[in-house]
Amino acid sequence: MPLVSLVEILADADRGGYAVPAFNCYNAETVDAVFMAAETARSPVIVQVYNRLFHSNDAANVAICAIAAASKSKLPVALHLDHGAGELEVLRAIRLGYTSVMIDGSELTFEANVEKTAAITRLAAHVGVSVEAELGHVGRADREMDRSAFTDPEKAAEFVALVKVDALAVMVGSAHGTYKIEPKLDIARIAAIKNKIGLPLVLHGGSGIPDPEIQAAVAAGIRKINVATDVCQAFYSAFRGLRADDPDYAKPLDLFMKTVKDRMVTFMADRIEVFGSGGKA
């Protein structure tokens, strides 16, 4: 089936209470991970894409592979460009077939924010692609984590009312990155900023977090689970420590990279499971 807008895989999320994985992918085989679990277990999916490589051609590459997979699968599949700098990147995705994009104005001010995502709904209105904001900056696992920054439900609530966006990123105790310190989720504001606005609220910084935060976040409003950083490091584990010597490096490429995506597809497929949207497609 075609690619499905961001819109429409999160209203399902909402009705069923569940969240629905958001996987970054840099490649072919990034991507044909994400079909392959997906598939597997009939879940709903979003193949998403870092901001960086839309000043490349990886961001062409990776939708040109997300639209033939999506084309010949019968999931609803959203192609999503993952923290968008600016209107440059915006009108890049949509040219290539984007189907949602987000806007990150996290580190503005509240009202820099409000103008900056203003002015890419109106854009994104025009041709019905669907918009993610952020408010309340989440920022890097590496740093100490800094609450001040943390959502507050009031000015959610207040932002929500300015700009008509269809999901919102929200910090509440995630981080980007690799975690030195176990992460906390704030469950509670989660429920209470989902109660001020009822849209679908998003997660970012999803990998390394305990099983149990995730559901008890999910069950508290989360329908958006953004990862990256495990994906990265299931492909790596693949083939980390390989000896030169290996009869691997005697394989030819496709076949070599088979065990990376059966790697990532494994991963992949526990998280869906741990999200609750296996089977929901």
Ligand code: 13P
The other form holds:
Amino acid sequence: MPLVSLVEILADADRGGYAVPAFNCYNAETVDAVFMAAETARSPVIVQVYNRLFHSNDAANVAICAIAAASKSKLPVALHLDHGAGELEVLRAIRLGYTSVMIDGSELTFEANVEKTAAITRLAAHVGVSVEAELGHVGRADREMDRSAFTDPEKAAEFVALVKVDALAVMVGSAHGTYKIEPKLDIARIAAIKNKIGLPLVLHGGSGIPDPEIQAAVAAGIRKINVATDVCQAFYSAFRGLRADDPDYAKPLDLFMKTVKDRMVTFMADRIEVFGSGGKA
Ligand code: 13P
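Structure of the form predicted in complex with the named molecule, please, following the form predicted on its own?
Full assembly next; the chain just shown is listed first.
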């Protein structure tokens, strides 16, 4: 079936009390792996692409793969611009057939974030594209955690009253990349934000968070979980231990890539299980 909007996928997740995995994709192999894992588990899924890839052909290539795969599938699949920097990437995403966009104003002041996000929601509304915003900046896992950046539930309520977004990414103790110390999510804060705003909440930095933390976050209201670093790690694991003279390097690329894809599928299937979205499509 055609790609669906983020708003549709997340409304179902809200009703069902689970989170939909949003796997960052970079090429045909990552998209293939997402569909293989989601088909087997009967899970709704979000294919998402970093802002950076909209400055090369990669975002278009991923879109072509995802749109073709979705047309042969009965799964609800959304195609999403991740960490959109501004109008340029948002317009490119819309032109390429992406069904949702994130606009990331989380490093701006509250007022500037509202203004930047509102400009995009006005644009996206004309073409029925869903919008995710971020309030409270989710930083990098290799830096000190900035507790002052944690999302304030009252501010979140104020934000969504001023600008009509479809999902809100929140800072609740996660970070992008590989954690130096095990993350501890602020579950009470997630519940308080969910209680105040009702909207589907998004957890960025979904790699490397212990499963019980993830499950508690989902129970508290997280409905979309972004995973990028661990998708790449699953990909790289296929190369680890190979020497330059290994016979695997003499294989045709598609056969070698099958091993790579299988590693990613195993990882993604495990996330689907933990996020609770298996069997929901
Ligand atoms: P990780 O790379 O930590 O999984 O974070 C992904 C992410 O949040 C993409 O927006």
